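In structure tokens, one chain follows: the form predicted alone.
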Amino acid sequence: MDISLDSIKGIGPARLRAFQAAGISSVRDLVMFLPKDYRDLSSFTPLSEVHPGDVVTVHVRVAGEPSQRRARKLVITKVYVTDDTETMAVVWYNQPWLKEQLSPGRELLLCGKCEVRGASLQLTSPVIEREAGLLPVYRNIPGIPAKSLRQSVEAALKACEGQWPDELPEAVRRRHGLCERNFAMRNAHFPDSREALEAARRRIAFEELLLYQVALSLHRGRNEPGAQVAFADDEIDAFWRSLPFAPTGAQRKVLAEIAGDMRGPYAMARMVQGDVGSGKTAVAFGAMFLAWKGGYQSALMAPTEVLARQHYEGAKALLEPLGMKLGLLTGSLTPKQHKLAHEAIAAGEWDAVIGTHALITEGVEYRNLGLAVTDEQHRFGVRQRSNLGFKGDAPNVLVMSATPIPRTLSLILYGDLDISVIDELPPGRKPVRTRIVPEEKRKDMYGFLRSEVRKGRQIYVVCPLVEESEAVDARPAEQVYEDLRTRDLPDLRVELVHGRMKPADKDAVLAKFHAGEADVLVSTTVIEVGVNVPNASVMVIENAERFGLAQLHQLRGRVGRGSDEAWCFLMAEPNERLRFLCSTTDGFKIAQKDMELRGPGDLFGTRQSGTITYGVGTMAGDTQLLKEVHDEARALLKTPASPDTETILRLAESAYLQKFRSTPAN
């Protein structure tokens, strides 16, 4: 199956180059290029029920002689078709050869879009399909028409029919009712039935997710001896008593879980999930305190310098009064400051160090790192979040995320981690009141923003784009900034920040807003993870329909961090998704809904791409399958010497370990 693609009929030099540019260089690669969707050609729409804009499949017969004419550089082929409920025109552009296929009385299966031309409806450039059934729809490959791509895949399947080795152990297949591999590959592309398609998808997804989970555990080095931290039980209570606020029951429970891991003989690998404002940082500081009590250093890595400095100031306020010595290490320090920081870390003068990815650069050596914490872990790849853990002698690893992820999906994407959830907010924290604001209410909203600023509050305005784009119909940040500054809110202090700015300039604007020297901050999603401004009471999100629910929830978590009532205004026309967001502040319910509507890929950002390609995308809603995979992976790893486990370990290493190791570290 690793033979070259040019052995497949219809793949010449130009098409071969197009496939190679898409990362497809062998028959195996092409067969593994699985459909993103399927078009059901077994259900036909009567012509009498077709409406403008519909993409339909119709079963018709040619009702008369076709015509052909030229208009400018176009050759227009037109024919009338009927299905006894209605007669309709069909038009193709620059496909003159089709005229020979349109003899009167011939039956056609057409799939295309219905449009209005003049006073009549017509089908425009529909595809003529050969047979009814489920038709695969593939991701677009530049230079290869959709029909040609389908034909190439079909030819590749025939070339390797019956030759795909089924390496998944038979006992695993039997336990979970999985179909044979060759059946799965054929029916994943050209299914015999819906039942065959579901069996094929389940088999491929199960195998991919199982190997991914096992590879994650191998990469992490699960169950390896690690830094065993010893501390007295009363140290946990001493930490909570030292805080200026009472912890929630969820915070106490999660720190107790972390403490149990840190005391154990194996290196901790745990993720703490919780909504913005649930108190994850205080729990992390508690873990750092316990590491110090046990004689170990700790490190906390944040994705931005602003967030690192914010954590540093918070840690100093809470931990230095207890006797800990803290340091900061970021990329913007001077060479002399870097040298002094490296020396303090290596000598153990700093009990805890907080910083950016500078913490994992080659020159940083820790004296006795016992705890590695990464914040907002979805901003780091598998390799990067692991690299901090490699800095010490198997330190305990804790990752934090404010991006809600349905628990079943967490079991797969973070199979190398145990998961704790902080599922309650501190008492007194008011939920952010969320409203949809259509365009005609914009001026009224600006009046409300002025009144909030007069009360001493601050405002975020988030846009999906930096600058204007012909491809996307949305208000860019630069335009919104100019409109607010010169026309809509000229009496207020308005600033702009976006990801294309130099890091130093971006940090300067964020610091200015944090200090209260700006009333309104216009931004792209760079503020999704960043400054904690308790004084910010309003979040305005332009073109809210362009964001996923989970991201909208993450953004509105930037406000309401103080004691004042907070608002989030969604600038958009009302729809089901946005109404759902207005109805709940439960991040996990929102994440589940987002995954149902958009699929899981959009929940995790680009750093997860290239790892799971099919399984999560097709079966993420099947919670039973996800749990089956999770339990099977754990059971196999408990018997590393068994032949079945050895086979799975070999397949997992081949499929994923190299990808994890080659993931860019920044």
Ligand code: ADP
Contents of the next structure:
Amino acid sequence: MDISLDSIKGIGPARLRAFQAAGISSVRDLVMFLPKDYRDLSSFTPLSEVHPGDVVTVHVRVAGEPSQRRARKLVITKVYVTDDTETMAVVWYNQPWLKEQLSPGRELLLCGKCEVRGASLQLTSPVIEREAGLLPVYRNIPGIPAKSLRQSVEAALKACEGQWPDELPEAVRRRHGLCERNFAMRNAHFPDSREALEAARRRIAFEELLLYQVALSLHRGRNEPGAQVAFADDEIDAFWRSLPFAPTGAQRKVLAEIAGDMRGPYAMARMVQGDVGSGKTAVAFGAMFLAWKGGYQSALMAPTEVLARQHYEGAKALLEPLGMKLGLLTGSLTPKQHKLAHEAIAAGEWDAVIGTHALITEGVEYRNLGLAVTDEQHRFGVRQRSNLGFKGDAPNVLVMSATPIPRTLSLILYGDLDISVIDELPPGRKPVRTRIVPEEKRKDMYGFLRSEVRKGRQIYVVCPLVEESEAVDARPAEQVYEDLRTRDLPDLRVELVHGRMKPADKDAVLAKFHAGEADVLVSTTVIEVGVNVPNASVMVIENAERFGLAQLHQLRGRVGRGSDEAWCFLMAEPNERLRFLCSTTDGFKIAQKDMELRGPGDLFGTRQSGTITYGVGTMAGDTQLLKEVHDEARALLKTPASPDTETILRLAESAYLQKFRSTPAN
Ligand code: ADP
Ligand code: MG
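Form predicted together with adenosine-5'-diphosphate, following the form predicted alone:
So here's everything in the complex, that chain up top.
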């Protein structure tokens, strides 16, 4: 299946480059570039029910002769249309050729935005659609207009017809009622009906999840011998007694599970899930302490420099008094410091090392690594997960995640991991008071922010990421930053951090906020990563309606860590979802509600699912399907000699296993 992309009609050198820049370099890639959504052109809005600001599809008739005039450099084409409920003006700019097509009486399917013009409504520059049905909406590819993209996909599908045999064994397809591949691909892009689309999605998701899970099981076969860590039972209690607080029952339970794994002859592969603020760090430190008691080194990897530093400081305060020697290894050390760190690790001078990616990307040689911990696992993506790329003799592996994931989905995403849940928050934690703030209350809120800063508190302002292609009225971080700095809160120290900044600059700003040298931190969602600034007690979330509930919940978990009253302000018009968030602080309930209301895609940041975005995005809420995938994977792996299993293994190998294996330093 390597038909080259430029053999497709309409794809010249420029488009080819645009596709390649988006990671699409073959016809196959293009066919696998599945829509992120569908626009339903079969359900029309009556003109009488169109409101300003709506993006609508209307089925209308041209009601008069079109007019055309020039205004400066614009050619304005205008025509009135009707659907018998109402008459409305439609206007296009600089598309003079349209006039020819707008003969009175002609029926049109228009899709566009409704605006107020003077006292009446008009549709502005709507797209004229040819046929009704479900129209695919793709992620924007810079340099390729939506319509051309659709045509290219259509041509790619044609080119594939009959060339891309269905490799999923027929028995598997039959067992699970899955449709055939060509049908699935065609209908995933251009559905004949809702039912056909459902069948297509099911088929594609099933295959993706199945291959992923099989690859995962192969990659990290269970029951691998691992570092066997021996320590006395009372060391666990000794650790808990050394903390400045009493552990929760859930923390005790989870550390006991970890201790059991580490003692056993097989390498631990365990994920600890716990809501933000549930105290995962203490559990990780406990595991590191036990590893040390058993004579092994441990490593803790955090997704950012700031978080690594923070863990390092925390671990030092807690573990060094107990006799451990700790070290820090991040990308920003000087070459000399790097060299010293590597030596200290190799010589076993450091009992535990805390750091960033540098822990695995620099080919660090450990003396005897017995435990590898990754914090905020979902930030790393699937590829770096499985053995974390740590060198050494099959260390025990512990990953920490704040994302509550329904069990059925965990089984697939983390099929290779045992799961422990910290389902209890430390006592005395004040729930973050969450309020919806409509636009007219914005000024009052700024007054409140000011008074909080006067009390010595700090404030996060979080903005959604905005895809330029989307015509949404979201306030991008830079704009919000400028407004706050120059207009709304000029008397406060405001800083900005966003994902397009260089990592070093980003970390510098975060460090500044951490040190209390800024009052307000405006950011895109980068702060979602578990930075702990106990002094930050207020969070403002702009365009809160654009976030998933689970994500909002994670975000607000960044405040309320100190003893102060904590607040979260959701800038949005009130709706059911946001009201639900105001009413509860239970992360699992929120995740469940999110899936019910918005579909599963939002439960995960885009990075969460790594390579299996489609299956997770479309089917994560389908418990039945997930169970079928899981059972099928197990059944296949139990009969390794069968031809069907061999086929699946081969497919899994080429789809995922190669990727897992190309983990750096592995
Ligand atoms: P997360 O699970 O989000 O990583 P952390 O480990 O950062 O949470 O813990 C959040 C805060 O709660 C920290 O300041 C930590 O010291 C504190 N903490 C953890 N466990 C307890 C406990 N059992 N009692 C009181 N405070 C605790
Ligand atoms: Mg944490």
